[in-house]
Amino acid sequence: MTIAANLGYPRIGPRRELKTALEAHWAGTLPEAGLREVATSLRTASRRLQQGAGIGHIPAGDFALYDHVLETACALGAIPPGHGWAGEGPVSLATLFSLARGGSHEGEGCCGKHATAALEMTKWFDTNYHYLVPEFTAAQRFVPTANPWAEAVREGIAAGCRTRPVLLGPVSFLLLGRATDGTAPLALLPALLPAYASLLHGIAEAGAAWVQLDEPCLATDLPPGAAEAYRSAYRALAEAVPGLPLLLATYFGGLRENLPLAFGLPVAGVHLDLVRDPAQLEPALELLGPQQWLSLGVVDGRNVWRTDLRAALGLLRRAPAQRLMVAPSCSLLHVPHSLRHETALDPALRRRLAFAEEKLGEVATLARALDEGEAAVGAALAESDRIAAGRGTAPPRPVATAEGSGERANPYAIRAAAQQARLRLPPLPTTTIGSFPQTAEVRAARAALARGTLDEAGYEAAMRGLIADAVAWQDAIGIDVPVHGEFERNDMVKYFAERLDGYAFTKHGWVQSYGSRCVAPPVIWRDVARPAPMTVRWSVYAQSLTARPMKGMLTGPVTLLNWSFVRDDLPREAICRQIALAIRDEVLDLEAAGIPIIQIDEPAFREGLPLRAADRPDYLRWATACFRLAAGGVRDETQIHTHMCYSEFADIIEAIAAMDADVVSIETARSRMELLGAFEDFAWPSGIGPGVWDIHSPRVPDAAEMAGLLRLALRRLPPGQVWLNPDCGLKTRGWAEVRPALENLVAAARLVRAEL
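Could you show the structure of this chain alone, in the form predicted alone?
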């Protein structure tokens, strides 16, 4: 009998219940017991829904209060000092959230407390989910502090449901971490494996029939020693728990040269992502052991389009009928909960969509078709066939051909002189990334506009008042390049997508980005074009309030692509070039209106980078070309900025330089400027703004701390190229944090300028 399986389910709740509970707990209005009660109810609802949908292998332990990698580290005792953990015993919520967000703890410092920075945060492979990076040292001890996976199994059994616990595999856990003392993380594997074996023993005793070990690193180019690490790790685990079937789960790409490695491990089954790489099925079938199960991910776990059930069945029928699991390509963490409440969508679009709940139905339908024949699911197949036949016919016009120059008129050195003559900025100029706090006042005005209790004129007056206050305050503290604050924007992607043709929007299509941070990606389903200016009037108004050079703020084409659910019947490059032309129109309108600095944010530029080095040049070619197409039409004296989050520069630094922006701001505070190591062997050609304030933590660094980070940056970069800015936008922070932190940032700039 074919098993309908799932690899993971969204955690946040259909109405973002987890977000609400977390933020109430952090605000002190919801006690720990209340937060845990919300978590239990979400797990219970998820389990029941999957069971009712016909899923046979329901994941357990995939829920996390903040991040599954962080909670794996906590369960293994991989907790750096300074976060309130004594080195043994259970890990408190206070420690968990200190690792995630930073915090203050008793016992150190002149005042009895010391501030502790949060763990570094980075992207989960090529998705928009963020994970907390575990930290290790050569002396690292791994000691199980709890076994949430065994608890999840017992919770399910008590409710009449035997679940499949999901753990991050030991090799990927180490590869996704970082050693703070230069130790090779894989060297810690012998110390780690006993802790994993202990967890698996506990899971088996709790009554698990299977365990899913996620090893997504197998879909990447493995570093030296990793293949042997996999062999030794799984040999040790198979010997430690011989009666517990292990499913090795891989996703986000094909295994390619790692296929023999994966199928040669002593595991009971292997999961393959056939959405990303259907061609890996044939070689996998040749490697499949006589008793091994094959789990095939044929339902896209990362996009929102319905599955072509007929095509998926064709793939599944090529596999042996015995020992077969049907599943999504990866965890459904990356898609919204349910389409049920999206009643306002265009019917032509809605019938083509499937969110997490609908994807469970597709998995169950495919498993039933294999076991009972197509007649048993005839209606579902017929509907799928109708949708598949209509793909590509929805756009009202042919896909636009992107034309126009992507080249600036002169090289950076000439542009820089023209820009300085116009802007007259001091050394180490200060700015922010663009957004200021979206306070209750801002949200209330937006909600009133949506309800109709505030008209457009009233809303615009409210936003202008906020902009005026923000510009006056920036002038007062001495920010060299102010911004208007983006108060009128609901989201850096959604705001622009709402003003472009070709996008559609959900009401409840929320997806977790990190912790309590959720986004509702728009859906690209038609040709993209800009019918009218989108930002010009706000930037012009802000510039009228100050003599300092105002920075206009745009979201770049690559980010508008990568942070949307993109139609899958056209090349991503073609869609991105359409978006680039739309942004180019806005850039030229801002320049014509007198805005001297224009920032085209590309925080998702790296996010789209293929996992395999061999696949990256083509992506970098068209992504870079699209940015240049958007920015390339301006005059020399107009300064183009861009911002990039989690910018591990070393392997793509040449492509980022080829974007030809005049200034690039990047996230570097959590890594204490380690990311700037890429500049030791590369002569950076233009301006650079390494972040000196980690805005993902509520900590407010003082001027001395920011100045120290700036001095680290100046060891690698000449002062004439360096800007000061936070790591990212300030939308999610409060004014109580923003005001002192930016005052400290300006003070740090003045302090280091005096030292030059």
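If the one shown is the form predicted alone, what is the structure of the form predicted together with glutamine (GLN)?
Here you get just the chain by itself.
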């Protein structure tokens, strides 16, 4: 019998019930018991749903109140001091949320109350999920504080459902963490393994038939020592619980050179992501042990499209039928819950989609087709065939432009001279990243427009009023390059996606980003094109109010791609080029309307970076080419800016330079200009605005502090190329912070200019 298996299920709830409950708990209106009740009912509902869908191996312990990596660290007792944990025994909810969000604890620190920073948060591989980075020290002790997996197994059995608990494997757990004292995390493996063994004992005792150990790091370039760590870890765990079959789960990519390592471990089964790398099946079959099970991820857990069932069956039939599990490629955490409530979608799109709930159905259908023959699932196969046949194979819009390559005619030095002749900016020009506070007033106007209580004209007038105030204020305080403020934008991707052809929007397509935070990425399902200008009238209006050069604001093609669910019938590169051409049209319209500076934001540029170093050059090649295509149509004297908001910059600095923008603004204040180290080995070729105000914090830095950061930057960067700006957009801040901070920023520029 083929086993229909699942690796993990969304936990936020079909109506974002967990988000509501968490936020109520943090606001003090929902006590712990109420929060736990919501969690239990979400787990119960998803277990029932999976059971009803015909899933044989239903994951358990994949639920987390905030983040599964954090909860793994807590269960293992890997909890840094300062969060109210006594060093042994159960971890309170207060400690969990203090680790997640920072906290303040009575009786700690010098003055009674002491603020403790949250753990660092970072991206979960190449997804938009963010996990909390466990912290270790050389003296780290790992002692189980609880066994949520055993509890989850018991909870299932009590409800008549034998589940398969899912733990983050010990090697990935260490590799995803960081030691605060320079210890190599893998050196902690001997200390960690007894804790894992004890958790596994508890899980076996609770009655689990299998346990899934997630080792996604096997799909990445392993650091030195990791292969040996895998061997010793799994040897120890297999010996510790000989009766409990271990399924080693890998996902987000092919195992490549790590295939022999994975199949050589003493595990009862291995899960492979065949969506990302179908070609690994053949070599895996060679390596599969005589007793080993193969779990094949053929249903895409990272995207929203239905599976081509016939193509999936073709892969599945090559595996030994007696030891086969059919599964999604990875946990379904990364797709929305269900299509059930998406009643407003274009039917032509809707029939092509599969969210988590529908993907379970696909897994079960595939298992049934293998066991009972295709006739048993004839209708589902026929529908899948019809959709596969109808998928877009039309070539995308040609990318050749009237101007040839589409790139800028002259190099930076010539453009910079033409721009300076036109713009006449002072040295160290001041600007912002684009957005001003999205106040209650701004949001109320948008909501009223959506509700129909404010008409288009009224909304337009309200936005114009906000723009006029913002421009007048920027003029008054002396910002050299003002912006209109982006008041009319709900979101930097959605605003553009709503105005481009080829995008669709779900109503409840929420995916957890971190904690209670969710995103509902738009869906690119047809060729992208721009039917009409998207931003021009706002920028033109803003420019009409000031003699200073107005900066037009756009979201870049790579970000519009990376923050969407993307059709899978064309290469990402081709889709990105379509978007780039649409943005190029907008850039040219802004230029023609007299906007002298245009910023094309690419905050998600780095997010598309493949996990494997060997795959990165190709991504960077086409991503930078798409940016140049979007920006490259303008004349020398039109200045192109771009913005990125992260500080990991060094490893892609050459690609960022290859985007050939005239000015790039980056996040540096938060790290106190640390990242500027990258500029020691690389002479930055154009304008650069290292952020001098960390806008993620409500603190308002004074002029001396910003001037100090600027002076640090000037040690590494040529003064003629440096701009002064905050780290990022100001939409999440209030005017009470923005006003003084930007006044201080202008004052800082004056201070340092005098020293030049």
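Rigid core: the largest C-alpha set superposing within 1.5 Å between the two forms. Residue numbers count along the first chain shown, from 1. A quick note: this is a predicted structure, and the numbers were derived from the prediction, not measured.
- Shown in the overlay between the two forms, fitted on the rigid core, is a CA shift at Phe627 of 2 Å or greater.
- With the core held fixed, Thr732 shows a CA shift of 2 Å or greater between the two forms.
- The two forms, fitted on the rigid core, differ between the two forms by 2 Å or more at the CA of Trp723.
- Comparing between the two forms on a rigid core frame, one finds that Ile583 has its C-alpha moved by 3.4 Å.
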